[in-house]
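Given as structure tokens, the chain that follows is alone and in the form predicted on its own.
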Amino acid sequence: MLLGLRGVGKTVLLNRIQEMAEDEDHLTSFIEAPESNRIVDLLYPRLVQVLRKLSTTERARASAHSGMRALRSFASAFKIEIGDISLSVDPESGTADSGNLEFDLSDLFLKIGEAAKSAGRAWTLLIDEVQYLSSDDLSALIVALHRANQKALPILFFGAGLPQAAALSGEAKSYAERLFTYPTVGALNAADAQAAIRGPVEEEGETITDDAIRNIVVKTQGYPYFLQEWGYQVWNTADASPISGDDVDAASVGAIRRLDEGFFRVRFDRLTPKERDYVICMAELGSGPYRSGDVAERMGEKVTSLGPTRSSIIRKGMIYSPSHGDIDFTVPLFADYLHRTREIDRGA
């Protein structure tokens, strides 16, 4: 279960990840969680498509078709609205229809692992943006992997989700914590994020001074998608090599603002004004971590009223708590925006 804030490559390596399992002959299923859809409506159209895989292997053939009867009646137990994704089996009755989703999804992963170990495959399983599953659904997604997992069955599955996807998946299944492991995805280190921008360069057959690689560096503090920007906006500023510290200055003015009006803006539209003014609050404190109370205090509130608040916006993803009574942003750099626009908003 990869961990980390917005822009630091989850999705990439969530990407990656499958392009590896593919090469060793995995069938794979990726899907992005959005806060609104059942899980259920999520895998059903994958489900049938490595059913559907499998069931051209002909010693997979009968395990496969149960497979598929089985998903028939998962469809019917959760009225899946399976538009023209239809499977013309019979409903394979007394699996996967008792309604119960916990037991259901572990039924029918049993059945896709068992009809993929008598072909000779594995299923791969890959879910971006873990955080917005519900607490229903991210338990069934556990107890179904564990049951796989307790049988020695071919699967495999990857996440990738904000830093609260360690403790929400603990608070759904208490076992999460050994059958996940949790490695954090972060900002770059200075060597590497200085050869992420200095290789593409190069590539090109052109050059970039130190002191320009370095200015990039303390800019965008490491964070990949930052690196991104800043590297596109300084190759399309400078007018020949090498790439000074000065082109950097000046493609800054773009990159900020291309940030300020996507990245950024993006996230905090999706907030209701009082969710701006709670995350106004926490950026006009300094840098993160911040104080619940500390947030209350320069609201002129209580911890407890803002409570509501507080999970709305880490429900909406901007923003995640560290440790107990503390909150940060997921969007690196999220407090230097609103630092720069925060009079204009409030004012609108």
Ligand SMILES: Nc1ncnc2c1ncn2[C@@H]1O[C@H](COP(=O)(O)OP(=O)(O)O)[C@@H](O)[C@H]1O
Second form
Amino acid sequence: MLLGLRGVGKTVLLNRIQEMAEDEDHLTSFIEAPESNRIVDLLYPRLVQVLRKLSTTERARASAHSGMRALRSFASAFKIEIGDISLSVDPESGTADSGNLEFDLSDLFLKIGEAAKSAGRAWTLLIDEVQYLSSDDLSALIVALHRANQKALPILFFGAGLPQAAALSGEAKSYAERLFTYPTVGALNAADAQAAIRGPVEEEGETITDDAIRNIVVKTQGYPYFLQEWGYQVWNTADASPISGDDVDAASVGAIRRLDEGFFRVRFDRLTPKERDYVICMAELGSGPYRSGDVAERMGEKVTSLGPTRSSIIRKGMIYSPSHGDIDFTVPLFADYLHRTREIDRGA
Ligand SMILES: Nc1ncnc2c1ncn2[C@@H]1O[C@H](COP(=O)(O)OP(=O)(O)O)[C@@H](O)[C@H]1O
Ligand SMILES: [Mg+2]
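Got the form predicted on its own; any chance of the form predicted together with the ligand too?
The next block holds the full complex; its first chain is the one shown before.
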């Protein structure tokens, strides 16, 4: 389960993992966790697709058929809107239809795992934005993966999410920490950040000065999304090679404007007025992580009375708690954005 802030390359990595799995002839399903919907609605069409593919292998036909019948029961137990992705099989009563998601999803995963095994294939499930899964959905997913793991069935899972996804998984099922590993994805180191800019420039037969590259790495702090934005703007700004430090300064105006109007702004706009006050108070305290107690003090309220506000901002994926009592932004350089656009004081 890849963990990291926004824009560090988690989704890019998950897509790359999917390609690698396909190169290994795995069946794959990629899901972006819904912020307010149930995971079963997104899983259903993927599971239909996986079982259909498996059913084309002679050796797996019977087990895939049994999986489809279980899936049909599952769909009616959970009142899934099946639209035009219906299954023309009879439901299998007593399998995946108890209405208890942990049991039923486990039943389904076992069916799929058995069908995959019969076909000599494997199924790789990838879920992005894990922090948005409800605790019931996350629990059921963990239990189902655990069951498939115990039965040594060929099912692989890769997740990605904001740092809080690790704690959420542990709260859902304490054994999650043994089931998953949690590599951290962060900013690129200086050498990789430089290569990320230099490589594409040189591939186009152009050049860029060391000074320009250093300038970009400083401004972006090596965060992939920002490197992409600066690379794009610098490329469009420069008239001729070598691209210089001055070109970078000129391009920064556009890069920051686009980030402020897009990347940063869409996140800020999702907050309620009270939540906005909260994150502005965080930014006014300087750079993170921040003590929740300090934020509360600045707002003139008790930590406990701000609890619901803080939780709601965490659920929206805007802030997270790196350690007990601490809070920080999930978007790199977000405090700087607030300083720039809200004209608030830096440091308290
Ligand atoms: N290894 C990398 N090197 C350079 N740029 C990258 C790299 N990984 C990601 N990016 C850039 O960062 C952007 C954000 O990546 P993404 O995977 O969407 O981040 P996340 O899912 O962590 O929010 C990508 O669109 C891409 O432009
Ligand atoms: Mg992503």
